[in-house]
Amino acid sequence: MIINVPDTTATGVHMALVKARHSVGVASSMVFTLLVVADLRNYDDVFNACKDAGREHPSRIILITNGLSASSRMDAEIHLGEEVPGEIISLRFHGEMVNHRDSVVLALLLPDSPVVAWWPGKSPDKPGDDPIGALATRRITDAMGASNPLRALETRARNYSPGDTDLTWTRLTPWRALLAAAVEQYPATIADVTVTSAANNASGMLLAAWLEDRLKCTVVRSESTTGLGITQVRMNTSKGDITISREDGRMATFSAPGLPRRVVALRRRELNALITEELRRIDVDDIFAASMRCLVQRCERPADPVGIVAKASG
């Protein structure tokens, strides 16, 4: 069911929800409120990601966008029913109402349940101090949605607050699992590491920080002229290199001294899968926090202002 409520208020939205529930039934077991601050240009992709996330995590999803009208008003669109396990409330703010989004949203939060805020594109420098972010206990950003992803991730790291996370970290989940398994399967002292990734790839920057924090060794980050995202991690040991290479964004090759080379799945994932995974965790991620602290340290080194210390030749 889709209900349009033009030129309305938080009270008007609430009354429309109550009326709709009499028709389709009460949405049960909603686990949290998800606040999504999106731009008009990526609204459709974000809405689809919200629907997928709602299927795994039934919740009240409030999708917040700014409209183009000069008149001061708020238009609402409510989605609920079989296709939406919870509720999706799309709010479009126009004119002066743009400056009062937080007060409207506050009245629509589910009582006594966690609140998560997500910025799929451009996000505030310090999400915890943002009016919408201040309503949430967990805040999700995406540095890859910024015009300069490396600078955006550095800004997130310098302004980190407990409860913050970034989808660059979520993109690293398969890489981190594979690297941890590689180190466990092939125990050897790691002297140094090289992470190779595409230019402006924030996940490569964060992976280098995570590896440095966990392995306590030198980690060099280089740029690749071929491939998508992260293309290679090479760990140098006294017995030879442990290498994971991925050029096509789908399959990776793992090699280590004395072990047969093997191919493993390491696919780049879509936005829907990333946000669905991230919403499985509501508590503070201490490993992410430690990696962000290490990233700040790497950025402050005079010879490495943005974490890049070498370039690959091919």
Given for the second form:
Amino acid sequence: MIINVPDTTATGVHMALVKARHSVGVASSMVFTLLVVADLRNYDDVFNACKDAGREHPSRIILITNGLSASSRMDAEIHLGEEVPGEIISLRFHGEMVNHRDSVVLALLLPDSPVVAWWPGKSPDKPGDDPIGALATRRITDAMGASNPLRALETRARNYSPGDTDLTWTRLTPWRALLAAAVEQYPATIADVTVTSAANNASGMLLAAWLEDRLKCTVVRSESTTGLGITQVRMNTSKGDITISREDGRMATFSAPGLPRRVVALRRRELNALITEELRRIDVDDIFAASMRCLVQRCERPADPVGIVAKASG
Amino acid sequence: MPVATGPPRTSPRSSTTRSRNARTPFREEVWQQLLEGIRFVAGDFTDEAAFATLKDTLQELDEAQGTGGNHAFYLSVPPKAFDLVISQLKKQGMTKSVKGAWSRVVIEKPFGHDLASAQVLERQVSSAFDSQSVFRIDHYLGKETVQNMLALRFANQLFEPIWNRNYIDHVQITMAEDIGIGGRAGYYDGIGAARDVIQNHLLQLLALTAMEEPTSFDAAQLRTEKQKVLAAARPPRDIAAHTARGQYRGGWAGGRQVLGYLEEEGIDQASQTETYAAIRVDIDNRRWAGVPFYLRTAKRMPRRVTEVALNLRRAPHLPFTHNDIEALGTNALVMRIQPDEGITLRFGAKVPATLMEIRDVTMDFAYGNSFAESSPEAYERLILDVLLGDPPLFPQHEEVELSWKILDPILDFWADIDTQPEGYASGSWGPESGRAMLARDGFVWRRP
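Got the form predicted alone; could you also share the form predicted in complex with the partner chain?
Shown next: the complete complex, the earlier chain at its head.
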């Protein structure tokens, strides 16, 4: 590689050096191995998300897909020093090899560092028991990638093992931050809560479980026919409602009794941002585990609030 | 017959084949020069005439090639043929160094199969060659990195203060191979992983890691320090609890379907030979008391790797919340011997984000990338050392015997219990008993 640094200073040379080192990809400073089990269908999106995640977390990313050929073989493609400080190894398994992917992946794990597995689309029912999942200490699924997200999230919750998380949860981070701030700022006892979201929105289901687990009050879900994702959370207190509404998936309005309405940025985020955030934590997420336990309880309750359809109000 | 004569076989393979097998750029003129001196002498070990021809051939080469009577015999022969070959060489008067010329012998592992047989071998060899003319070749010790272990330890101020029981928690020495026994059933069966690797490579690596500083890198000084530490090392008192052995089963390894050990060609169905061996060694001296050294080696592991990992104690106080440091392990200094020679340092660092999240990161020094010139192949270096008569890298018989003293009680114990070694999946990091052996002491094996 040739780098031209015309008309420069010591700082300029230094910056060019740092840039070169990053683009060449020092095989050393990688912090973990990320195993990505993807479908050919969304390969490009996932590949881009991997590149972005690799920028914040220099890592060895092993992208695992199943090819269509009937002969038993594996094709590999290695991306090194292309915009990312780590490396991306794309493995495509064909034929009989599809059943022995773990034997290849095990040999490619980085020494003595964490292993994270991520299923951007369809994921196994019990990721902890999956041959690839068993290699990892952290397993990230995405219920929204399944054909029936609500059922997928419930399956996740019933089969939870420590180290599991779901991107459904990551999508909630800004909502949770805002709700936590609202509850802390407004000193009133919350009687009940209504979470309104689009039909089939797993995040709404999980947010309801989290709120019930934290606030120990009744949380009802309702579905809205307009808007994207979660559209409203209304917390009913003796003094009136604290409401956060987001109709357009970008800006939310916050209102509470006696306070002026405020506009808050609450943007739905891209896959790239979600996975990058999720990879910041390698340890077990205890709050998520508690919320998933609550979600199972909610599903088992006879008067299950899930599925109640009400007209969402602004 | 290991040395052959006659005109060099001049149907050499194409130069592309030769250059493909060369580690460094292939140079035709070097090859041609080498070819000038190659002779084949065919014959049987029992055939005295063949040894006489060998002698004549060497004499002819002394004049034609100017070797001046300097000979090194590289005995790549089965252990049971040693005695015969050495006595044949002796009979022809080729073993004694004469004035102005040397006669050396190179022998390969295994140096016996226990202490008694090692002593017999030593008697046979020393009957013919002077002790300073015997080179026990161990290609791991020729690796640049092993020598660099000495440089790392004794050329730096940074590491010596932590190189003791006050800072080091435990040490793991691993030599993993991804292959099975291949076509070496005849050699391997009945020998096993402990004799094949632990007795020589791993105990030598242990000695280099644990020994005191030699007063110089003079062969005698270095040997003295290695012998001292090997004499202080002992096998575990509870051998059942602190050793493990296994045998690989068939299955899928690294994306290939492979046979189990007992299914390999030429292996007895009831063979109890271990292909995985792990042992704990304790060193009873001031520097290492209470620091266990774990040695493991196996065939059919996920990848080929040899390394020495020093695991440090946890910091005595951590001013962080439990959440911050959940993903933090302990510091480690890893000397990677092969294939990716270098040094790795593992320490905790903050994850870049608003959270105070601390996680292990590694810092690597790789020889392959850092030095422009590729390091010479281990054997090249060793053969050069033999020719130069420079023995510091070669273990002497005292070291070999001390190593057997550590291993013999374990081998006897395994032979006495007379059971099949525990099976482990090909392409895995070994059997459950290996994991349990470390768990008993509160440790886990690194993934190398």
